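As structure tokens, one chain now follows by itself in the form predicted alone.
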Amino acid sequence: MATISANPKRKISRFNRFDNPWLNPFLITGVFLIVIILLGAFIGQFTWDSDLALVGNSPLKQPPVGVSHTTLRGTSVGTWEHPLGTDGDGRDMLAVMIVGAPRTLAIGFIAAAAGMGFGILLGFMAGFMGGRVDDVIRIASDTTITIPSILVLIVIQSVIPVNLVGMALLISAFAWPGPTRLIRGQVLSMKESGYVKMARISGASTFDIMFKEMMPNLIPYLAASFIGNMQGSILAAIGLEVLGLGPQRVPTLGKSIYWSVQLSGLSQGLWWWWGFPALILVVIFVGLLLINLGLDEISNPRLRQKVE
């Protein structure tokens, strides 16, 4: 009993979830939501016919199982053959979810990865080298941020047809300034630290100092920035698809919403046509938001202390 009372704080800290900051409830919950979506899509590839996501492979405007829908042609009732119903083009909505959800995440991942890679390189160059290199990179990033990216993307994609990868790469062209500015600021504060000076004295190359000494300390910041970029990229892709741009024959969540609006799915009461894609998108954004909040707490000790 004497030992316990002598160090009460140490005894309590053994049960503190922040002893291991990666066991963050926001992070775990967000990862769980994203994994559920990816796992459902993966299992669905083997348990459901993905070809039903294509036009004309299912009956038109059939409601989800257990739901009835009345039209001028009569009343239709949902069946287990199409548990989430079908749209006005004869697509099975469950198949659209299985095919479209991972593609939406893939667009965000590719765009964020390309933007982050370019931003990491430029941010380290600007912060570590300084001088004219810093001036050029800083002016370029500040200028790019002021460009209305969605308008530029609309103009480009209305003129040049692109596939999913092409759309992701176009989005990534506007995803690098944020990471560049973040990393530049962190590098400026780190390059005068003791371990960096010791690396210089020991004769380490600039590349080794930047990417072997400094970069491991920035992993939580880079992860949070990556998730933020992924959110923005998915939002940009959905916005373009809802406007009718992007791949036309590829089933995606954004394209399903576009066709439901274009073919009057809202006015006809076909809520499942746009409702299920919108629900999946909400889950994706909530999951990414929670991951971002968790990574913010991991990279910022002050946030952890407030929660404690």
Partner chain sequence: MSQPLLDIRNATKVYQVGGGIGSKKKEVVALQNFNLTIADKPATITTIAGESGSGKTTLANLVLGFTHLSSGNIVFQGKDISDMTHSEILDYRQNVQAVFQDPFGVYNPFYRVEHVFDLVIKNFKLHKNDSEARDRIEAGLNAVGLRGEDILRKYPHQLSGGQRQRIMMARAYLIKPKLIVADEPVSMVDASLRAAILDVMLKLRDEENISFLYITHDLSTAYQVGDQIYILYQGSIAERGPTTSVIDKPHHPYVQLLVDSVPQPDPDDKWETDIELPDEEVMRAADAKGCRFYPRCPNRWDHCLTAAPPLFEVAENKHEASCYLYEPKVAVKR
Second form
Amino acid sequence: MATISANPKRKISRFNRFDNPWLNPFLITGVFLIVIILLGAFIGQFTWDSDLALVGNSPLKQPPVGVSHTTLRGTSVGTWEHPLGTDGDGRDMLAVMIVGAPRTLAIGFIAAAAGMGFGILLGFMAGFMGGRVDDVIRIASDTTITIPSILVLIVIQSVIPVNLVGMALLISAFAWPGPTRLIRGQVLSMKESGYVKMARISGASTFDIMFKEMMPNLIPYLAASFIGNMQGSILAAIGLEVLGLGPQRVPTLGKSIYWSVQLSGLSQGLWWWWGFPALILVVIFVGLLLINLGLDEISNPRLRQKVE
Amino acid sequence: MKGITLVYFLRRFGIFLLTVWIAATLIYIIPRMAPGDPISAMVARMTQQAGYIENSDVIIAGWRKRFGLDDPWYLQYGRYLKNLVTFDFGYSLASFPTTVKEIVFRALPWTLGLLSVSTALFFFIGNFLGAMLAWNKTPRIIKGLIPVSMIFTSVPSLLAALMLLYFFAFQLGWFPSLSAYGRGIVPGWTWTFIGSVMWHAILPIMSIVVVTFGFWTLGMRGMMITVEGEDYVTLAKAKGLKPFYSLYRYTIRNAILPQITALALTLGTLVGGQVLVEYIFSYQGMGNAIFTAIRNQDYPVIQGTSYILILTTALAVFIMDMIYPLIDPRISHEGN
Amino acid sequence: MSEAQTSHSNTTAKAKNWADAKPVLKVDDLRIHYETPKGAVIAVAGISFTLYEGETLGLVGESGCGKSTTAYGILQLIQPPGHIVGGEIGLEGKNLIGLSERDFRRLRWTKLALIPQGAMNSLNPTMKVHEQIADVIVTHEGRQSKEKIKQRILDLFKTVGLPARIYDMFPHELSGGMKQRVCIAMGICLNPTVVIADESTSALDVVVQRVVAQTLLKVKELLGVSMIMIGHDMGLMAQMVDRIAVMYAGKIVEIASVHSLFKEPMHPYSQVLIDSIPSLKEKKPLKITEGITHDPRNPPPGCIFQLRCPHVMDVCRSKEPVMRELKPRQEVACHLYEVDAKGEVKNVAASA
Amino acid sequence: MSQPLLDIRNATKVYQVGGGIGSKKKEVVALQNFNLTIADKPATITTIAGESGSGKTTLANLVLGFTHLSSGNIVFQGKDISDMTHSEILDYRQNVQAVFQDPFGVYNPFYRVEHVFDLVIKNFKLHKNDSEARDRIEAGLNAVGLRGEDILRKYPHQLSGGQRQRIMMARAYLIKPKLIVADEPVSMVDASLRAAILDVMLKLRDEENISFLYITHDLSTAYQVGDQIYILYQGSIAERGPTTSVIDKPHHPYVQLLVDSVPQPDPDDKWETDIELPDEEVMRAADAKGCRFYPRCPNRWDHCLTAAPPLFEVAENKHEASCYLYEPKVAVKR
Amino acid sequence: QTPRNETVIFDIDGGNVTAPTNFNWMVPGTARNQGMHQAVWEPLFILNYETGEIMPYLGTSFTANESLDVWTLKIRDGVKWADGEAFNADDVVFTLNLLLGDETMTLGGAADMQQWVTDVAKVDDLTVQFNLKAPNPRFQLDYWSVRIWGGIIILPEHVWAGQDPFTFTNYDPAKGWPLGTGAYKLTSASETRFTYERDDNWWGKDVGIPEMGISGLPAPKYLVWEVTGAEENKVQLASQGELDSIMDVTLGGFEAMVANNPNIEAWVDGMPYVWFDPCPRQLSVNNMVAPWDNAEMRWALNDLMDRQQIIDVAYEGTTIPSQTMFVEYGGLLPYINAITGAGMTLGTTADVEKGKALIEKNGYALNSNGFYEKDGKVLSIEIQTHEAFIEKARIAAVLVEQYRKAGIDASTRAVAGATWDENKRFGNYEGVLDWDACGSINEPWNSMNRFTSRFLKPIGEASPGTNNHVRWSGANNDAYSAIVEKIGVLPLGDPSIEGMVVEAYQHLYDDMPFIPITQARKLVPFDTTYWTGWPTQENNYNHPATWWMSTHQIIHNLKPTGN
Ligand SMILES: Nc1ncnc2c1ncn2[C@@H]1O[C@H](COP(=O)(O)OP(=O)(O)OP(=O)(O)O)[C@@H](O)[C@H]1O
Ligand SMILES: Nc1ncnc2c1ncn2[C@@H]1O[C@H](COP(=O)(O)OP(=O)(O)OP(=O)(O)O)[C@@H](O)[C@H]1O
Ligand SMILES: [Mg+2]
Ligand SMILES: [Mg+2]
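Right, the form predicted alone is done, so what does the form predicted in complex with its partner chain look like?
And the full complex, kicking off with our chain again.
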């Protein structure tokens, strides 16, 4: 700022702590949140009976510990048997969280990874080969963008049996145009960059140029776009789940919300039914968001200056 | 030269047609790959509660013939393509003899209304907050609050809509809950009706806005920071321009351009996201039409609605390409 | 020594008036740092100079020595993570540091105008040329009739040799030279007291460069503004400025009139600069300086040029040299020179 | 008499601007009927100079094989580079190296400085074992006045511009090519370091017998190091000949203007006359048929519009200018 | 806004009405149960579910000759269309001829009528004679008495004559279309809401329908049918008194409503609150797919099924287990009792030992994952459910867990409605949750007939009307089919039927081609804040399904509370 900075000391110390750009606070907090969730799920698998996440394995509509819930048929009080309560179909919410959160993340991860894989391949092809190949890929991605994905997903989902991976792959069929565009643009500009030219006159093969020279510099972009895709895929998967589609038996966060909505969990005051899954989703999202912001700072150094 | 050359227009228009054609073909093929005969489903629905019908196969065959589903695929496809041009998708399977056109065009205005207002809102709010988030004169508290407001972005739209409905309509009673207008109000160009329509649209619009604006906020923030580092923004400061003026005219104006393109690209997705909101609010728009059509495997309606979405998105992208040079003078149709 | 004297005394009429020239801008011990993860980059390490009325002061030095930072520091436009750590900037006797944001904003452009480095990126791509000039006028002088502004802008165009037809154009429709001249027009439109031109011609072709440089000179003459010209092309400096300040690693090491500096540079770095100017007139052996610049975050104690100085002495490694007026209007910061009792300047190395 | 090292014959490069889907193509003639010969021995520094956009970088890219000619040939040691097989191309890459203008961009920011050496050692199979490779790198660095331990393990951004550029020279030295295309190698380093790099060039020419295609718009450095000079104007040769001869006594009106515009580093030798540039449009509307400099030429006459002027000899030792002023019979007529 | 205390608000289930202005009930897209057939189009007869009797409405009698192949309809005198035209034999004959004349058989009811009716003849203005192709004791019951949901609706000849029955939408407010004989007229129709206003000139305003206890105009001035969407919405609206009649909710939803609005009542006052829908739920097993082609294996599925747990979890205790294939209505009770009396009751809880023994008897052994395996193949079953029917998904979810615990690798999959239907018809499933024993209300033949051999088709060929889509065959089925065929031509209520049913049922029971699960309960809440007189177990003048054509009766029974 224009005037003399009031407290330059503070800034310096803050900077010093994050010497490595990969260690910026956004990234760390984001990764921390995601790790907490995964860790919680991991520990939970060993310390909590995940079978309780299945229908009918617990009493119905038990409130969480310390909460009481009154219906026409009486009042029930939460117990440590089911610390987060149970849902209207007799699933233990803690077990649902333990089983559901990693699956939700897994769907996002697989879909984003597959979309990314396509994106990288097509983006490199478009950027490198140019000409007709580029045209075809561009039209393909334009077309994919115009197709209302939810429609196609629903149609396919409702008739073909899909497991978690299948669902993720279906979603990824609409997740590639973003990374493709991104990588194509980057490849085009990188192709003209000095170090790629240098590598060419150093006799490097096209493969080496793509993967040894270009790829490492794309990592922050790819990572940021990966995270963005992951968010999108999770939302898409949840969108399908709240329509009642997707794998049936083992719960995910989306399914939990679906059942709660279908069986009027909100009106019945069973807030733990939709509230806990929503909370975990929020945490996952905030985590991914922070990771994304952090990666943004790495790939876009200008953001790094915006420290205040 | 900024004008649009004819050659450019034609080429771009060609691509527009090509995109629409490919997309339309895909939505023609995809539902057909699915097992399940929509006609028999339809007949089953018709006869569901009437016990059984001895001759249901004859009925099914009769309907198949009526819908031309027994013709060879190329005839059906050809007819489909021809009808795309006239927006004539034939009859709805589930609502025979209502035409798809009728269904689509009855639902379209409602969705357009909902969508245009909510798009304007989330685009404005999202970009405004994004600009605030990146501007160095924004008070700290506001900068802290903006990310908090984005929590809704991570909640599925269904749940967000339901929660808004629950609290604002049912618990607080501030807004009406269901439908596009009040009970007993006769549709027409009367103030009562228009007022009622607007009143009923508030919650659905809010639902769309709260789950959407966060993405735009983040996008805008990134763009703002990039633009703020540009030399011309520094020069604007050097010129002693008022902070708001230079923020608006020099930073936001340039940062928002890519956002506008992005908006065109996401139009189709937007309607998709609206499906559940319309369902929750029993709104009579395209979202619900799509929802019902999917439930009923009503191919013609699925195709009709998808086609409208495809057309809108492709058209938006096309128009974007056409007018982009007007909003961003750097891009000329001839260069690059 | 006597040579320098003569060259000083027989320059143009303007130069003779220096003695009674009024100082317009006084920079005193300005310090600017950029905070980075690995410590503060000391971009400007306490520089002082004075700019007189109607004068053109050249600021030269190698890339990254803090020329632009100085310019932006004067305008208080340092972007985070940079910030002004200390110093005073006086404009017509008023201290600028500590002025409120609002007050300073009023001073910008009316008193201090900037012709930025890289005019290519300094014009808003989405605004027409005239709008970008008009908004300065409107901001600082209030609303006025469209015709009046237009007339004024067209007059400006004429001054800088731009055709009227570009009035309605967008920046990308102009050539580099034209953009640069638009920036010049913009810079002078409010008749500022001081114009700072940051490498305003270095991105241009020689031929175009010459045209723009001449425009700049003409305008300066016409309006009588004071100007700080930043650049690293010594040839151009020789053509354009009255006085030169040589910067090295955030410090001014020598300030002298252009004639003194070209004829008899005193600081070893100035000497290197002058010597390494390739000539078009005669082919001479290349003069090479070895050594590298120090890390700007961590300057060595003593003289900043010690790592590359051919005459480095022990004292250079411990004591920081101060600026001394060793000859009339020639200030140098170097241990190499000593002023003896009689006021004679002596080269320590030569005498040793 | 051995064949020339590099022989460029009637090279023309036309860029299709725009194109792709959705926009109409426009042609930009970046290089037109360009001829250049570099003798095998002795090694020389051939300067290509000219205003911005005159086709200098295009020429470099053509020689380096980054783009292809629209017509004409580039022949390296008797072999047309467009006819080369894969292994011949690798061989060619080893013989024709480059130093680029931007000393920062040529380093992959992801890797340490040593990566540039590893790359060539690996791809050109220069080493027999690791220690030999080390030695060669060290020798290359020493040749440009650097030491391996100081810089190899650093990241590019930790070096000064001059260092980076010298490492590029060291890299070229390591490969020991026959020709180095140096596209504005000093324009981004500052005055005091410029000399060091030019000096390396001279050293490589004299000691290692490496020829240079030295591309610059800075006539004064060309004057200092160049043997031959080619001055381009909008893709065509305006004047060519021995550097000193061309710069000391330019013949083509454009070259005269160019030389005259170089600011003299002497405060007592100030520009006397003001020069004017014609309108952009006039300059761009240069007739494709006639002399491209016509719109700006102080000496123009109708004859200039008939056809692009060929090169006319204006002095001995192959000093030629492309201007009808020097057409033997016409000159007489005027 | 219509005054709340003069309006009855019904909810519409299942999403928006895509074609709200199509009132041609013979085409698939019709808007029919959003008020039209409850308030505007009146039926000829209404079956009383409680007594099993058929009550006259627009018709006064429908009688058959000895051989059950000539039926004579008598129409009530004085019935008028809302435009004042008389409703008479011409309208009936016109309607029937329209249906009989549809060669494509695609119009609603056309196939039914063409299956049975040779021709119809007007005897006089109020008498019509139907000549059938074959004896049919259930002709009146099945098609003219709102046995389930609706039936054939008589069209006004003066509107329909000359119209194309395939495309005519029967909508023109200016002309008073859609035209009916009922006490209400449509005033507006949209995708989400239908409103009706009382027609104070209704034909029965003076005389009423004494046999049904209807005398004069109904009390409500306005009727509204509204799409309410998710259950949350229904609960909230009902809590605030914004819905008078709700189609079906979960127990939790119901409790939440009552907590806020104590005036809400259901069929039963207290647990389980519900009324049983005529279509009990069942697990249909494909009898042609190994290993389920083996009756013992199907029996194992039955034995492993814990019906009580299904009720406790999926229904929260609000239904009862099926004892037989039949719905437990009064008219069917004698037959049910006869069957259970013969020892053919299905268990309430699982007999896991027995089920596992049966599986092991067939050569299966548990593997390390806890699943049965034979010849390297794990014993598995995939149960398909209809994506839009949550109740079935919930049953399947519990069932899957029960089977998995017992060692069958069971799974469930929700499929789109059309696919679900197609898979059933072509036999592309192992197990499917459906209600295909549905049909009988007050006599057993209708349901039993659906599993006879004449509908048997191999896998890949469509089962007609999804009848016997489980593809039950073999000796037991042959014997069963023979008996059922005989029952089919006996007059309703013939005393010999009971014995024959028990005999036939034994064959079914032995083979267990499908496994009845529970009664299909409907928790149908009514709000008594503004209106009373809703059907309940105490006031059981008929069943409470307000989406059926019998709702006319309910509307005439409503009384304002004065609130
Ligand atoms: N944002 C920044 N963060 C860290 N260091 C910076 C930043 N901006 C500039 N610097 C450093 O400050 C020093 C001075 O930079 P400045 O731009 O003033 O140099 P200059 O003399 O104008 O150079 P040039 O001739 O290349 O324009 C340099 O060492 C530069 O690396
Ligand atoms: N890839 C390309 N596509 C289209 N046109 C190009 C391309 N590269 C160069 N040109 C055009 O070719 C002409 C010659 O460009 P070139 O880069 O060779 O000039 P130059 O002499 O190197 O200029 P400078 O001094 O600015 O580097 C210019 O008009 C330029 O716009
Ligand atoms: Mg600078
Ligand atoms: Mg170039």
